[in-house]
Amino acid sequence: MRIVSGIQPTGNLHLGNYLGAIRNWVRMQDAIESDGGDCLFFLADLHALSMPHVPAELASNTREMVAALVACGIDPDRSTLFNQAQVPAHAELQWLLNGTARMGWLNRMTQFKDKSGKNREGASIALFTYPVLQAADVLLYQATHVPVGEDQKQHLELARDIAQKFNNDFCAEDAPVFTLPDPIIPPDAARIMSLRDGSAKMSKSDPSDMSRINLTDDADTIMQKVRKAKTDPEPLPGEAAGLAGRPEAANLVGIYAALAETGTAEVLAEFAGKGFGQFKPALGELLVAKLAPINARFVELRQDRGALDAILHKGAAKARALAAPTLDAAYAALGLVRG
């Protein structure tokens, strides 16, 4: 078993990011060491192309959030920990799936029409193959199982139509290049929505800072934002069908359930009948007890620089070595003669 999976180095992470997937990473990290498998998770920055952006952020926010990983569980000496630039692999292989990837398929991906608006035509050509090297970031490694959640279970339904349609063509049948991976959904993948709108999710490109707990938060910022966290005026019910229609106050009992590793259902059962004058405390009470060991490792990695260029050098090391063979599988398959 061999999963992968990444994040775009585009700033800090957020509550989101860590219980809707890093989290879950950590702990796949330690299950999967236990059966034999491995788990690559990457940085990836050559996807953060795709968006306007500033290189030297991109190249700051690349080493922080080597230091949020590693901070938040991920150990570089269980897992490969790396970024997309550092193995050149990932752009060779997408530019050889781009001969198989197919432009009605694209054309359905729905993340290039929410994120390039009503200004299609000024949009990246990066945007619009972006899953098809998310194809080739997973395809490279013959990864077994991919963590997505909902809103990316399509690019890596694309990602196996790209696989089978390349063993296909150009594969003998007992031989195929590439694996077919299948998705992870974790069944307790916890789905943040933000501070500010219970119906967005929580995200760092919200331009509100008071949206999202970033992992970098101090204490007291983390009770300010609690705090000051869209409510309603209704007291919490005691069960869930009373949270209907109140996406404010089921995003914070969905919080602190998470946090806490407990169920909607107990939360309400310890909190009914309660304001959220008395909730928003105990929450961030607990906000702050979770991320504050998170907090401090962080502050002490993202200060050596050298320490953390270290990390993405040897685990790029490893991945160029994994990469090499399917990479050199797929040129052999299309016909390409090498030196």
Ligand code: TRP
Given for the second form:
Amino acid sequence: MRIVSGIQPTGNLHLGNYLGAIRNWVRMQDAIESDGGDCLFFLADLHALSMPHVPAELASNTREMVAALVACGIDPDRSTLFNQAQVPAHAELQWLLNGTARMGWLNRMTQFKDKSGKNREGASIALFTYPVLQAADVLLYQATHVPVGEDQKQHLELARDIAQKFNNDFCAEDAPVFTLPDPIIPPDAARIMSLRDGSAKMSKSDPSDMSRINLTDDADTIMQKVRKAKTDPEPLPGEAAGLAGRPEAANLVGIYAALAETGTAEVLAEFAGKGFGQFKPALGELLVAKLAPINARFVELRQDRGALDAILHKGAAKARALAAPTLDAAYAALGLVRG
Ligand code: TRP
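Now that you have shown the form predicted on its own, what about the form predicted together with tryptophan?
What follows is the entire complex, opening with the chain shown before.
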């Protein structure tokens, strides 16, 4: 079993990033060792070129994301943690796969349609071929499993189609170059919403800092944000159905359940009939207890550029070695002479 996954580097990391993708990666890293497998996790910095970007911000976001991943529990000695830009095999394999990927396949990608919007003619070529780079990311390492959000499932299916067509067109039946990866879509992927508006996702770009719990927030700030979080006047219901039409209440209960690693039903069983005057302090304390150790490591590590660059440097060396055999096999299968 080999798990490979990527994340786009962003700044202002918050609770939604942690409970969304990052914690899931940490769990996989901790579970896989007993199976004799391994994990590769990378910063998809090459993918960031598909949208307009500020170079200095990309560099600082990449380092910031590494600090967050390590603070949250990704161990660079146990997992291979790196950024694409230091492993040229990603870009190389993408080009090789561009010969196999079909225009029709990419034209069906919903992310391209969403992100290019009405301005298709002005979208970058990188936005269009983004899923081919993503296929290269995982095929390069013979990934068996790829944890992704629901929105990335279509890209994973494309990676399988590309792998299958390449194996078919260029490989002997008993010697395929690529493994077909399976997506792992976490069933309980916590959707963390804004503390000010239960219908909007918690987001780094919300102008109100009160809308999110940042990984840099200290205990007092967390308690204050929870105290001020938007709610309704009703007490908590006894069952999940009672949260219908109460997005703010549902969000706070969801955050509690995700942090306590339990379900909505269990949380409601404990707090049924109680008002937010009682629930909010409990939620605040739970947040502080879970986030304080992460916050301490994050705040320290994010300013240690030397340590972050060393982590990436070491991870990239491991990744380059793991990628080499597959990249060589792909060149050879295509008849490219590299004597
Ligand atoms: N496209 C993914 C996202 O936006 C990030 C990503 C890039 C990725 N390459 C990948 C995820 C390879 C899984 C595997 O979330």
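Take the two forms, find the largest set of C-alpha atoms that superpose within 1.5 Å, and that set is the rigid core. Keep in mind that what you see is a predicted model, and the values were worked out from it rather than measured. Numbering follows the first chain given and starts at 1.
Asks: Look at Gln278 and decide if its Cα position differs by 2 Å or more between these two forms after superposing on the rigid core.
Replies: The answer is yes, as the C-alpha of Gln278 shifts between these two forms by 2 Å or more after core alignment.
Asks: Establish whether a shift of 2 Å or more occurs at the C-alpha of Gly238 between these two forms, with the two forms superposed on the rigid core.
Replies: True for Gly238: a C-alpha shift of 2 Å or more.
Asks: Does the distance between the two CA positions of Asn214 reach 2 Å or more between these two forms, the core being superposed?
Replies: Yes, because once the rigid core is superposed, the C-alpha of Asn214 moves 2 Å or more between these two forms.
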